[in-house]
Amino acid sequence: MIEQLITSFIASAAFGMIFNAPRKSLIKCGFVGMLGWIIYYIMVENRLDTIFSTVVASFVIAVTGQIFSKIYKTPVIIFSVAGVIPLVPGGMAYDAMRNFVQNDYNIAISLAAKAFMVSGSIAIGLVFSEVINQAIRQTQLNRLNKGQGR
(Lines of atoms letter the chains of each structure in order from A and count residues from 1; the text may use other names and numbers.)
(Lines give C-alpha, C1' and ligand atoms only; values in the text may rest on other atoms or scores of the structure.)
Protein backbone atom coordinates (compact mmCIF):
# COMPACT_ATOMS: atom_id res chain seq x y z
CA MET A 1 0.00 0.00 0.00
CA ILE A 2 2.84 2.41 0.83
CA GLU A 3 4.42 1.65 -2.56
CA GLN A 4 1.12 2.51 -4.26
CA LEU A 5 0.93 5.82 -2.41
CA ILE A 6 4.51 6.79 -3.18
CA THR A 7 4.54 5.80 -6.85
CA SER A 8 1.19 7.44 -7.63
CA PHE A 9 2.32 10.62 -5.88
CA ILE A 10 5.58 10.70 -7.85
CA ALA A 11 3.83 9.94 -11.16
CA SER A 12 1.31 12.75 -10.70
CA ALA A 13 3.85 15.29 -9.50
CA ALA A 14 6.24 14.37 -12.34
CA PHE A 15 3.52 14.81 -14.96
CA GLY A 16 2.73 18.13 -13.33
CA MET A 17 6.34 19.08 -14.05
CA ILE A 18 6.08 17.86 -17.65
CA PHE A 19 2.91 19.92 -18.16
CA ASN A 20 4.62 23.00 -16.70
CA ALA A 21 2.38 23.25 -13.65
CA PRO A 22 3.46 26.01 -11.28
CA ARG A 23 6.21 24.79 -8.96
CA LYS A 24 4.16 25.60 -5.87
CA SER A 25 1.36 23.29 -7.05
CA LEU A 26 3.44 20.16 -7.75
CA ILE A 27 2.99 18.71 -4.25
CA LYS A 28 -0.75 19.32 -4.51
CA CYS A 29 -0.82 17.64 -7.95
CA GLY A 30 0.93 14.65 -6.45
CA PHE A 31 -1.56 14.54 -3.60
CA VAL A 32 -4.56 14.67 -5.96
CA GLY A 33 -3.17 11.83 -8.07
CA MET A 34 -2.28 9.79 -5.00
CA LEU A 35 -5.76 10.24 -3.55
CA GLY A 36 -7.46 9.19 -6.78
CA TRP A 37 -5.19 6.19 -7.26
CA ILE A 38 -5.56 4.91 -3.71
CA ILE A 39 -9.36 5.11 -3.99
CA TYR A 40 -9.18 3.18 -7.26
CA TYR A 41 -6.74 0.65 -5.80
CA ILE A 42 -8.83 -0.02 -2.68
CA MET A 43 -12.01 -0.43 -4.72
CA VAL A 44 -10.39 -2.85 -7.18
CA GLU A 45 -8.77 -4.80 -4.33
CA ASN A 46 -12.24 -5.17 -2.82
CA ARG A 47 -13.40 -6.73 -6.10
CA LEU A 48 -15.40 -3.77 -7.38
CA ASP A 49 -15.62 -3.27 -11.13
CA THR A 50 -12.64 -1.54 -12.75
CA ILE A 51 -14.82 0.84 -14.75
CA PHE A 52 -16.91 1.88 -11.75
CA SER A 53 -13.75 2.27 -9.65
CA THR A 54 -12.24 4.52 -12.31
CA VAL A 55 -15.37 6.71 -12.47
CA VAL A 56 -15.37 7.13 -8.68
CA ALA A 57 -11.63 7.84 -8.54
CA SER A 58 -11.75 10.40 -11.36
CA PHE A 59 -14.77 12.04 -9.73
CA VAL A 60 -12.81 12.38 -6.47
CA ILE A 61 -9.82 13.73 -8.41
CA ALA A 62 -12.01 16.37 -10.06
CA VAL A 63 -13.71 17.39 -6.80
CA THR A 64 -10.36 17.63 -5.02
CA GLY A 65 -8.98 19.61 -7.95
CA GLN A 66 -11.91 22.03 -7.77
CA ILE A 67 -11.41 22.49 -4.03
CA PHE A 68 -7.67 23.07 -4.47
CA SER A 69 -8.41 25.43 -7.34
CA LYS A 70 -10.54 27.62 -5.12
CA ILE A 71 -8.21 27.47 -2.11
CA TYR A 72 -4.96 28.11 -4.01
CA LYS A 73 -6.43 30.27 -6.82
CA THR A 74 -5.01 28.01 -9.52
CA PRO A 75 -6.82 26.67 -12.60
CA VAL A 76 -8.54 23.36 -11.91
CA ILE A 77 -6.99 21.80 -15.02
CA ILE A 78 -3.58 21.83 -13.30
CA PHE A 79 -4.81 19.39 -10.67
CA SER A 80 -7.16 17.34 -12.84
CA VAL A 81 -4.68 16.54 -15.61
CA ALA A 82 -1.88 15.56 -13.24
CA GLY A 83 -4.34 13.74 -10.97
CA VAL A 84 -5.75 11.37 -13.59
CA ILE A 85 -2.33 10.23 -14.82
CA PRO A 86 -2.17 7.14 -12.56
CA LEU A 87 -5.59 6.05 -13.87
CA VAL A 88 -4.71 6.29 -17.57
CA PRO A 89 -4.64 2.78 -19.08
CA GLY A 90 -1.37 3.24 -20.96
CA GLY A 91 -0.04 -0.24 -20.22
CA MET A 92 -3.31 -1.80 -21.31
CA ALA A 93 -3.31 0.17 -24.57
CA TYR A 94 0.30 -0.87 -25.20
CA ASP A 95 -0.59 -4.52 -24.61
CA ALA A 96 -3.52 -4.19 -27.02
CA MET A 97 -1.28 -2.79 -29.76
CA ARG A 98 1.37 -5.42 -29.10
CA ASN A 99 -1.24 -8.18 -29.49
CA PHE A 100 -2.45 -6.62 -32.75
CA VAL A 101 1.12 -6.71 -34.08
CA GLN A 102 1.46 -10.34 -32.96
CA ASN A 103 -1.80 -11.20 -34.80
CA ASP A 104 -3.57 -12.17 -31.59
CA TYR A 105 -6.70 -10.23 -32.48
CA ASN A 106 -9.10 -11.63 -29.88
CA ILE A 107 -6.93 -10.54 -26.96
CA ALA A 108 -6.04 -7.27 -28.72
CA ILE A 109 -9.67 -6.29 -29.24
CA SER A 110 -10.55 -7.24 -25.69
CA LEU A 111 -7.72 -5.13 -24.26
CA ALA A 112 -8.42 -2.22 -26.62
CA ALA A 113 -12.12 -2.22 -25.65
CA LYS A 114 -11.25 -2.25 -21.95
CA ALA A 115 -8.70 0.56 -22.40
CA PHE A 116 -11.35 2.56 -24.27
CA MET A 117 -13.90 1.98 -21.49
CA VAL A 118 -11.42 2.96 -18.77
CA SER A 119 -10.53 6.13 -20.70
CA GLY A 120 -14.21 6.94 -21.10
CA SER A 121 -14.85 6.35 -17.42
CA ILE A 122 -12.12 8.86 -16.55
CA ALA A 123 -13.90 11.42 -18.71
CA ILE A 124 -17.30 10.56 -17.21
CA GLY A 125 -16.00 11.07 -13.66
CA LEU A 126 -14.46 14.43 -14.55
CA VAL A 127 -17.56 15.65 -16.39
CA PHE A 128 -19.94 14.43 -13.68
CA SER A 129 -17.97 16.38 -11.08
CA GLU A 130 -18.14 19.52 -13.20
CA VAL A 131 -21.89 19.13 -13.77
CA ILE A 132 -22.49 18.82 -10.02
CA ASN A 133 -20.21 21.81 -9.38
CA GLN A 134 -22.15 23.94 -11.90
CA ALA A 135 -25.49 22.85 -10.42
CA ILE A 136 -24.32 23.85 -6.93
CA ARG A 137 -23.07 27.21 -8.21
CA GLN A 138 -26.36 27.86 -10.01
CA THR A 139 -28.36 26.97 -6.90
CA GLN A 140 -26.24 29.33 -4.81
CA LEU A 141 -26.63 32.08 -7.40
CA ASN A 142 -30.41 31.61 -7.48
CA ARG A 143 -30.59 31.81 -3.68
CA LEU A 144 -28.47 34.94 -3.71
CA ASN A 145 -30.71 36.57 -6.33
CA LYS A 146 -33.89 35.66 -4.42
CA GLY A 147 -32.41 37.09 -1.23
CA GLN A 148 -31.83 40.41 -2.98
CA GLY A 149 -35.40 40.56 -4.30
CA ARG A 150 -34.58 39.96 -7.98
Given for the second form:
Amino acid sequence: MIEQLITSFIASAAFGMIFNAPRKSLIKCGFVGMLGWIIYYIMVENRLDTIFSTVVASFVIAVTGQIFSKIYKTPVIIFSVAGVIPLVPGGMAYDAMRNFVQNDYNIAISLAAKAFMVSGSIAIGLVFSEVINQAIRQTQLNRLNKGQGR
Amino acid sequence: MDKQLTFTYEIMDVCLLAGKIMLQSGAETYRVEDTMTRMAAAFGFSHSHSYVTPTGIIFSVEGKEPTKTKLIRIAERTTDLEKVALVNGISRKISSGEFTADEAYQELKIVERASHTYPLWVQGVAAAVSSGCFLIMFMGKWPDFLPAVIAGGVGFISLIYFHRLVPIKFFSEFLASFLIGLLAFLFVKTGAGMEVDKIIIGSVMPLVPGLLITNAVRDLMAGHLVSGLSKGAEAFLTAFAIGSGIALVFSIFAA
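Could you present the same protein in the form predicted in complex with its partner chain, rather than the form predicted on its own shown above?
Once more the chain from above appears, this time first in line as the rest of the complex follows.
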Protein backbone atom coordinates (compact mmCIF):
# COMPACT_ATOMS: atom_id res chain seq x y z
CA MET A 1 0.00 0.00 0.00
CA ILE A 2 2.70 2.49 0.99
CA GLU A 3 4.79 1.49 -2.01
CA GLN A 4 1.74 2.09 -4.21
CA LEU A 5 1.30 5.57 -2.69
CA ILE A 6 4.94 6.51 -3.21
CA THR A 7 5.33 5.05 -6.70
CA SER A 8 2.10 6.60 -8.01
CA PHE A 9 3.16 9.98 -6.64
CA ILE A 10 6.58 9.78 -8.30
CA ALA A 11 5.17 8.41 -11.57
CA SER A 12 2.60 11.22 -11.92
CA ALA A 13 5.10 13.94 -11.03
CA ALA A 14 7.60 12.46 -13.51
CA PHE A 15 4.92 12.52 -16.18
CA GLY A 16 4.36 16.17 -15.33
CA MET A 17 8.03 16.71 -16.16
CA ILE A 18 7.75 14.85 -19.48
CA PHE A 19 4.73 16.98 -20.43
CA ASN A 20 6.64 20.07 -19.25
CA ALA A 21 4.11 21.17 -16.67
CA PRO A 22 5.07 24.36 -14.81
CA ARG A 23 7.68 23.60 -12.18
CA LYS A 24 5.53 24.89 -9.31
CA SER A 25 2.71 22.48 -10.10
CA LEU A 26 4.77 19.26 -10.26
CA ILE A 27 4.12 18.36 -6.61
CA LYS A 28 0.40 19.01 -7.09
CA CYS A 29 0.40 16.82 -10.22
CA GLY A 30 1.97 14.04 -8.19
CA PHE A 31 -0.60 14.49 -5.43
CA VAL A 32 -3.55 14.38 -7.85
CA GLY A 33 -2.15 11.25 -9.51
CA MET A 34 -1.58 9.58 -6.15
CA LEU A 35 -5.12 10.36 -4.98
CA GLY A 36 -6.68 8.95 -8.15
CA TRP A 37 -4.55 5.82 -8.21
CA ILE A 38 -5.16 5.01 -4.55
CA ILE A 39 -8.92 5.32 -4.98
CA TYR A 40 -8.74 3.05 -8.02
CA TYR A 41 -6.43 0.59 -6.26
CA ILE A 42 -8.59 0.28 -3.14
CA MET A 43 -11.76 -0.15 -5.18
CA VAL A 44 -10.24 -2.84 -7.41
CA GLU A 45 -8.73 -4.61 -4.39
CA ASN A 46 -12.24 -4.78 -2.91
CA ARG A 47 -13.45 -6.53 -6.06
CA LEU A 48 -15.37 -3.65 -7.55
CA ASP A 49 -15.67 -3.44 -11.31
CA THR A 50 -12.64 -1.98 -13.12
CA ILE A 51 -14.75 0.33 -15.25
CA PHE A 52 -16.70 1.72 -12.32
CA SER A 53 -13.50 2.22 -10.32
CA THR A 54 -11.94 4.07 -13.25
CA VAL A 55 -14.92 6.42 -13.56
CA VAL A 56 -14.84 7.23 -9.84
CA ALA A 57 -11.06 7.73 -9.79
CA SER A 58 -10.99 9.97 -12.82
CA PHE A 59 -13.95 11.93 -11.44
CA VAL A 60 -12.06 12.57 -8.21
CA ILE A 61 -8.96 13.52 -10.20
CA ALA A 62 -10.90 16.05 -12.27
CA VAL A 63 -12.64 17.56 -9.24
CA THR A 64 -9.33 17.92 -7.41
CA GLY A 65 -7.83 19.40 -10.56
CA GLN A 66 -10.65 21.92 -10.79
CA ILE A 67 -10.23 22.94 -7.17
CA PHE A 68 -6.48 23.35 -7.70
CA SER A 69 -7.02 25.29 -10.90
CA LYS A 70 -9.32 27.71 -9.05
CA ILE A 71 -6.81 28.18 -6.25
CA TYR A 72 -3.66 28.48 -8.36
CA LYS A 73 -5.24 30.03 -11.50
CA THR A 74 -3.82 27.46 -13.92
CA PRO A 75 -5.72 25.42 -16.53
CA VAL A 76 -7.26 22.15 -15.31
CA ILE A 77 -5.51 20.18 -18.04
CA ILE A 78 -2.18 20.42 -16.21
CA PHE A 79 -3.47 18.52 -13.21
CA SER A 80 -5.89 16.17 -14.91
CA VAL A 81 -3.46 14.93 -17.57
CA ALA A 82 -0.69 13.97 -15.18
CA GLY A 83 -3.20 12.57 -12.71
CA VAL A 84 -5.01 10.42 -15.23
CA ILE A 85 -1.89 8.75 -16.63
CA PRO A 86 -1.76 5.90 -14.08
CA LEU A 87 -5.34 4.95 -14.99
CA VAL A 88 -4.64 4.68 -18.74
CA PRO A 89 -5.07 1.01 -19.66
CA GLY A 90 -1.53 0.57 -20.99
CA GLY A 91 -1.12 -2.89 -19.54
CA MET A 92 -4.44 -4.07 -20.91
CA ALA A 93 -3.70 -2.71 -24.38
CA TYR A 94 -0.34 -4.44 -24.25
CA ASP A 95 -1.91 -7.76 -23.26
CA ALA A 96 -4.37 -7.40 -26.13
CA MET A 97 -1.57 -6.74 -28.59
CA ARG A 98 0.43 -9.68 -27.33
CA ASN A 99 -2.53 -12.01 -27.77
CA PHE A 100 -3.05 -10.70 -31.29
CA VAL A 101 0.54 -11.61 -32.09
CA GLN A 102 0.12 -15.07 -30.65
CA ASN A 103 -3.04 -15.59 -32.74
CA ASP A 104 -5.36 -15.75 -29.71
CA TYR A 105 -7.90 -13.49 -31.35
CA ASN A 106 -10.76 -14.18 -28.94
CA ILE A 107 -8.81 -13.11 -25.88
CA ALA A 108 -7.21 -10.27 -27.82
CA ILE A 109 -10.50 -8.76 -28.99
CA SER A 110 -12.08 -8.95 -25.56
CA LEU A 111 -9.04 -7.33 -23.96
CA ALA A 112 -8.97 -4.61 -26.61
CA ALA A 113 -12.67 -3.91 -26.09
CA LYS A 114 -12.09 -3.66 -22.36
CA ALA A 115 -9.15 -1.27 -22.84
CA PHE A 116 -11.38 0.87 -25.04
CA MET A 117 -14.12 0.88 -22.40
CA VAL A 118 -11.65 1.86 -19.69
CA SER A 119 -10.30 4.79 -21.69
CA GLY A 120 -13.89 5.82 -22.39
CA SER A 121 -14.69 5.72 -18.69
CA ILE A 122 -11.69 7.93 -17.90
CA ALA A 123 -13.15 10.50 -20.26
CA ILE A 124 -16.63 10.08 -18.77
CA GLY A 125 -15.27 10.77 -15.29
CA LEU A 126 -13.52 13.91 -16.57
CA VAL A 127 -16.51 15.19 -18.54
CA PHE A 128 -18.97 14.41 -15.73
CA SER A 129 -17.04 16.56 -13.27
CA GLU A 130 -16.85 19.35 -15.84
CA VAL A 131 -20.62 19.25 -16.35
CA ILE A 132 -21.20 19.52 -12.61
CA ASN A 133 -18.69 22.36 -12.40
CA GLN A 134 -20.47 24.25 -15.15
CA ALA A 135 -23.87 23.64 -13.60
CA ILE A 136 -22.66 25.09 -10.31
CA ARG A 137 -21.18 28.11 -12.06
CA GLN A 138 -24.41 28.64 -14.01
CA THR A 139 -26.59 28.63 -10.91
CA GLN A 140 -24.21 31.04 -9.22
CA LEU A 141 -24.40 33.35 -12.23
CA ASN A 142 -28.18 33.15 -12.25
CA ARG A 143 -28.35 34.01 -8.58
CA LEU A 144 -26.03 36.95 -9.19
CA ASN A 145 -28.17 38.24 -12.06
CA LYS A 146 -31.36 37.89 -10.03
CA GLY A 147 -29.80 39.81 -7.18
CA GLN A 148 -28.90 42.65 -9.50
CA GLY A 149 -32.37 42.65 -11.09
CA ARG A 150 -34.11 43.42 -7.84
CA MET B 1 -12.43 53.66 -41.01
CA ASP B 2 -8.94 52.67 -42.05
CA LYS B 3 -7.74 52.82 -38.48
CA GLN B 4 -10.63 50.62 -37.41
CA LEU B 5 -9.63 48.08 -40.06
CA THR B 6 -6.02 47.83 -38.87
CA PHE B 7 -7.27 47.51 -35.31
CA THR B 8 -9.48 44.59 -36.30
CA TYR B 9 -6.56 42.83 -37.94
CA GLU B 10 -4.37 43.50 -34.94
CA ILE B 11 -6.90 41.86 -32.62
CA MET B 12 -7.20 38.89 -34.96
CA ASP B 13 -3.42 38.47 -34.98
CA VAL B 14 -3.30 38.48 -31.18
CA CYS B 15 -6.12 35.92 -30.89
CA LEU B 16 -4.67 33.67 -33.57
CA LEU B 17 -1.18 33.76 -32.08
CA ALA B 18 -2.60 32.75 -28.71
CA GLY B 19 -4.63 29.97 -30.31
CA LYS B 20 -1.66 28.74 -32.31
CA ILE B 21 0.62 28.50 -29.28
CA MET B 22 -2.02 26.67 -27.26
CA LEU B 23 -2.84 24.20 -30.01
CA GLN B 24 0.83 23.45 -30.68
CA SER B 25 1.39 22.85 -26.98
CA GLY B 26 -1.32 20.22 -26.69
CA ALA B 27 -4.36 22.10 -25.37
CA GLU B 28 -7.82 20.68 -26.10
CA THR B 29 -9.63 22.12 -29.12
CA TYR B 30 -12.53 23.52 -27.14
CA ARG B 31 -10.16 25.35 -24.80
CA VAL B 32 -8.48 27.01 -27.78
CA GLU B 33 -11.84 28.14 -29.19
CA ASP B 34 -12.98 29.38 -25.81
CA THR B 35 -9.80 31.37 -25.20
CA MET B 36 -9.87 33.02 -28.64
CA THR B 37 -13.53 34.03 -28.30
CA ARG B 38 -12.96 35.44 -24.84
CA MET B 39 -9.94 37.45 -25.95
CA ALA B 40 -11.84 38.90 -28.91
CA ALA B 41 -14.76 39.78 -26.63
CA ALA B 42 -12.42 41.53 -24.21
CA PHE B 43 -11.26 43.77 -27.06
CA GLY B 44 -14.83 44.64 -27.94
CA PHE B 45 -15.61 42.14 -30.70
CA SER B 46 -18.54 40.31 -29.26
CA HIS B 47 -19.22 38.37 -32.46
CA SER B 48 -16.34 36.10 -33.36
CA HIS B 49 -16.34 32.59 -34.72
CA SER B 50 -13.60 30.03 -34.59
CA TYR B 51 -13.20 26.61 -36.07
CA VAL B 52 -10.31 24.71 -34.58
CA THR B 53 -9.03 21.32 -35.62
CA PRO B 54 -5.73 19.74 -34.56
CA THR B 55 -4.19 20.79 -37.88
CA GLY B 56 -5.49 24.33 -38.37
CA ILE B 57 -7.44 27.31 -37.04
CA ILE B 58 -10.04 29.37 -38.91
CA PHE B 59 -11.02 32.53 -37.09
CA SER B 60 -13.37 35.28 -38.14
CA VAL B 61 -14.44 38.52 -36.52
CA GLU B 62 -17.59 40.49 -37.24
CA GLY B 63 -17.29 44.24 -36.99
CA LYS B 64 -18.91 47.22 -38.68
CA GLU B 65 -17.05 46.41 -41.92
CA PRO B 66 -17.48 43.11 -43.74
CA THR B 67 -16.46 40.08 -41.71
CA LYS B 68 -12.72 39.35 -41.59
CA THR B 69 -11.49 35.78 -41.68
CA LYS B 70 -8.03 34.30 -41.33
CA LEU B 71 -6.68 30.78 -41.51
CA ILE B 72 -3.49 29.35 -40.06
CA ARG B 73 -2.03 25.91 -40.44
CA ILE B 74 -0.55 23.91 -37.56
CA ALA B 75 2.04 21.37 -38.62
CA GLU B 76 3.98 20.49 -35.49
CA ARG B 77 2.30 19.42 -32.27
CA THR B 78 4.07 18.72 -29.00
CA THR B 79 3.08 18.66 -25.35
CA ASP B 80 4.22 21.68 -23.40
CA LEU B 81 1.77 22.37 -20.60
CA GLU B 82 3.79 25.32 -19.32
CA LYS B 83 3.02 27.28 -22.51
CA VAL B 84 -0.68 26.47 -22.17
CA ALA B 85 -0.59 27.84 -18.65
CA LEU B 86 1.29 30.98 -19.74
CA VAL B 87 -1.12 31.79 -22.58
CA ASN B 88 -3.99 31.15 -20.19
CA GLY B 89 -2.51 33.70 -17.81
CA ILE B 90 -2.15 36.26 -20.60
CA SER B 91 -5.75 35.74 -21.68
CA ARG B 92 -6.88 36.26 -18.08
CA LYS B 93 -4.98 39.55 -17.97
CA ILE B 94 -6.58 40.65 -21.25
CA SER B 95 -10.05 39.86 -19.92
CA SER B 96 -9.43 41.92 -16.80
CA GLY B 97 -8.18 44.80 -18.96
CA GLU B 98 -4.58 44.73 -17.76
CA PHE B 99 -3.12 44.29 -21.25
CA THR B 100 -3.67 46.29 -24.43
CA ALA B 101 -3.60 44.45 -27.75
CA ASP B 102 -0.05 45.56 -28.43
CA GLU B 103 1.28 44.50 -25.03
CA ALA B 104 -0.47 41.15 -25.27
CA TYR B 105 1.06 40.54 -28.71
CA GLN B 106 4.57 41.26 -27.39
CA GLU B 107 4.01 38.93 -24.42
CA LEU B 108 2.68 36.14 -26.65
CA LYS B 109 5.69 36.48 -28.96
CA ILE B 110 7.98 36.02 -25.97
CA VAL B 111 6.07 32.89 -24.93
CA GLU B 112 6.19 31.52 -28.48
CA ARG B 113 9.94 31.96 -28.81
CA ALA B 114 10.86 30.83 -25.31
CA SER B 115 11.75 27.23 -24.71
CA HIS B 116 10.90 26.16 -21.20
CA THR B 117 11.36 22.47 -21.75
CA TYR B 118 13.50 20.53 -19.35
CA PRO B 119 16.86 19.35 -20.73
CA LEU B 120 16.71 16.06 -22.56
CA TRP B 121 18.49 14.11 -19.85
CA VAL B 122 16.06 15.32 -17.20
CA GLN B 123 13.15 14.14 -19.35
CA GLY B 124 14.91 10.83 -19.87
CA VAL B 125 15.46 10.39 -16.14
CA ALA B 126 11.81 11.30 -15.49
CA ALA B 127 10.67 8.70 -18.04
CA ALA B 128 13.03 6.11 -16.56
CA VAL B 129 11.88 6.69 -12.98
CA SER B 130 8.22 6.67 -13.97
CA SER B 131 8.75 3.37 -15.83
CA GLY B 132 10.11 1.79 -12.67
CA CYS B 133 7.23 3.19 -10.63
CA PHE B 134 4.67 1.88 -13.12
CA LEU B 135 6.21 -1.57 -12.83
CA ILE B 136 5.49 -1.53 -9.10
CA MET B 137 2.00 -0.08 -9.62
CA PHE B 138 1.15 -2.90 -12.02
CA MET B 139 2.08 -5.51 -9.41
CA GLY B 140 5.62 -6.09 -10.62
CA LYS B 141 8.33 -7.33 -8.28
CA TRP B 142 11.11 -5.11 -6.91
CA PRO B 143 13.94 -7.09 -8.63
CA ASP B 144 12.45 -5.94 -11.95
CA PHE B 145 12.61 -2.28 -10.91
CA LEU B 146 16.09 -1.56 -12.31
CA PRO B 147 15.53 -3.33 -15.66
CA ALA B 148 12.32 -1.33 -16.17
CA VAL B 149 14.11 1.91 -15.29
CA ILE B 150 16.85 1.21 -17.83
CA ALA B 151 14.49 0.01 -20.59
CA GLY B 152 12.10 2.93 -20.05
CA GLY B 153 14.87 5.54 -20.07
CA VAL B 154 16.58 4.10 -23.14
CA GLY B 155 13.22 3.78 -24.91
CA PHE B 156 12.23 7.39 -24.27
CA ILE B 157 15.61 8.90 -25.20
CA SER B 158 15.79 6.78 -28.34
CA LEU B 159 12.27 7.90 -29.29
CA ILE B 160 13.43 11.52 -29.28
CA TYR B 161 16.67 10.76 -31.15
CA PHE B 162 14.98 8.60 -33.78
CA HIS B 163 12.41 11.34 -34.25
CA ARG B 164 15.17 13.85 -34.96
CA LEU B 165 16.76 11.41 -37.41
CA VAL B 166 13.59 10.48 -39.30
CA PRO B 167 10.73 12.94 -38.79
CA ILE B 168 8.02 10.30 -39.09
CA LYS B 169 6.34 9.81 -35.73
CA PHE B 170 5.12 6.29 -36.47
CA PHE B 171 8.60 5.05 -37.35
CA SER B 172 10.37 6.43 -34.29
CA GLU B 173 7.68 5.03 -31.97
CA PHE B 174 7.99 1.65 -33.63
CA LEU B 175 11.79 1.60 -33.24
CA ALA B 176 11.67 2.81 -29.63
CA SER B 177 9.22 0.14 -28.55
CA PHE B 178 11.22 -2.49 -30.48
CA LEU B 179 14.27 -1.44 -28.47
CA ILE B 180 12.30 -1.68 -25.21
CA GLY B 181 11.12 -5.18 -26.05
CA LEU B 182 14.64 -6.22 -27.01
CA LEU B 183 16.10 -4.90 -23.75
CA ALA B 184 13.37 -6.57 -21.68
CA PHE B 185 14.04 -9.94 -23.29
CA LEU B 186 17.78 -9.44 -22.85
CA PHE B 187 17.34 -8.72 -19.13
CA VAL B 188 15.22 -11.80 -18.61
CA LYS B 189 17.52 -14.05 -20.66
CA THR B 190 20.58 -12.93 -18.70
CA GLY B 191 18.72 -13.37 -15.42
CA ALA B 192 18.67 -9.68 -14.49
CA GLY B 193 14.89 -9.54 -14.75
CA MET B 194 12.05 -11.92 -13.95
CA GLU B 195 8.84 -11.06 -15.83
CA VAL B 196 9.13 -9.83 -19.43
CA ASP B 197 5.51 -8.68 -19.53
CA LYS B 198 5.73 -6.45 -16.48
CA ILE B 199 9.02 -4.88 -17.56
CA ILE B 200 7.64 -4.10 -21.01
CA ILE B 201 4.36 -2.65 -19.69
CA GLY B 202 6.18 -0.40 -17.23
CA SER B 203 8.75 0.91 -19.69
CA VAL B 204 6.29 1.40 -22.54
CA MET B 205 4.09 3.72 -20.44
CA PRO B 206 6.03 6.94 -21.26
CA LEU B 207 5.32 6.29 -24.96
CA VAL B 208 1.62 5.39 -24.56
CA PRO B 209 -0.65 8.13 -26.00
CA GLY B 210 -2.69 8.59 -22.84
CA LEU B 211 -3.05 12.35 -23.19
CA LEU B 212 -4.16 11.98 -26.82
CA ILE B 213 -6.77 9.33 -26.07
CA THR B 214 -8.44 11.24 -23.24
CA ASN B 215 -8.31 14.52 -25.16
CA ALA B 216 -9.86 12.79 -28.17
CA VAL B 217 -12.78 11.44 -26.17
CA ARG B 218 -13.31 14.78 -24.42
CA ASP B 219 -13.36 16.57 -27.76
CA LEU B 220 -15.87 14.05 -29.08
CA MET B 221 -18.11 14.52 -26.05
CA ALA B 222 -17.89 18.31 -26.37
CA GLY B 223 -19.26 17.97 -29.91
CA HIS B 224 -15.99 18.60 -31.75
CA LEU B 225 -16.37 15.56 -33.92
CA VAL B 226 -13.70 16.33 -36.50
CA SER B 227 -10.93 17.05 -34.05
CA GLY B 228 -12.00 14.19 -31.80
CA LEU B 229 -11.79 11.71 -34.63
CA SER B 230 -8.47 13.01 -35.96
CA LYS B 231 -6.91 12.95 -32.49
CA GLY B 232 -8.29 9.47 -32.02
CA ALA B 233 -6.71 8.40 -35.29
CA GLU B 234 -3.36 9.81 -34.18
CA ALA B 235 -3.62 8.00 -30.84
CA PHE B 236 -4.55 4.76 -32.59
CA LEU B 237 -1.56 5.05 -34.92
CA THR B 238 0.77 5.59 -31.97
CA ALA B 239 -0.67 2.64 -30.08
CA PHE B 240 -0.38 0.53 -33.21
CA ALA B 241 3.26 1.54 -33.69
CA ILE B 242 4.13 0.63 -30.11
CA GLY B 243 2.19 -2.62 -30.33
CA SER B 244 3.82 -3.73 -33.56
CA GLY B 245 7.29 -2.88 -32.25
CA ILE B 246 6.71 -5.14 -29.27
CA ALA B 247 5.02 -7.72 -31.47
CA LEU B 248 8.10 -7.96 -33.68
CA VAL B 249 10.26 -8.74 -30.65
CA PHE B 250 7.81 -11.40 -29.56
CA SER B 251 7.69 -13.06 -32.94
CA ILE B 252 11.49 -13.21 -33.01
CA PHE B 253 12.12 -14.52 -29.49
CA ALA B 254 9.00 -16.14 -28.13
CA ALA B 255 7.79 -17.98 -31.20
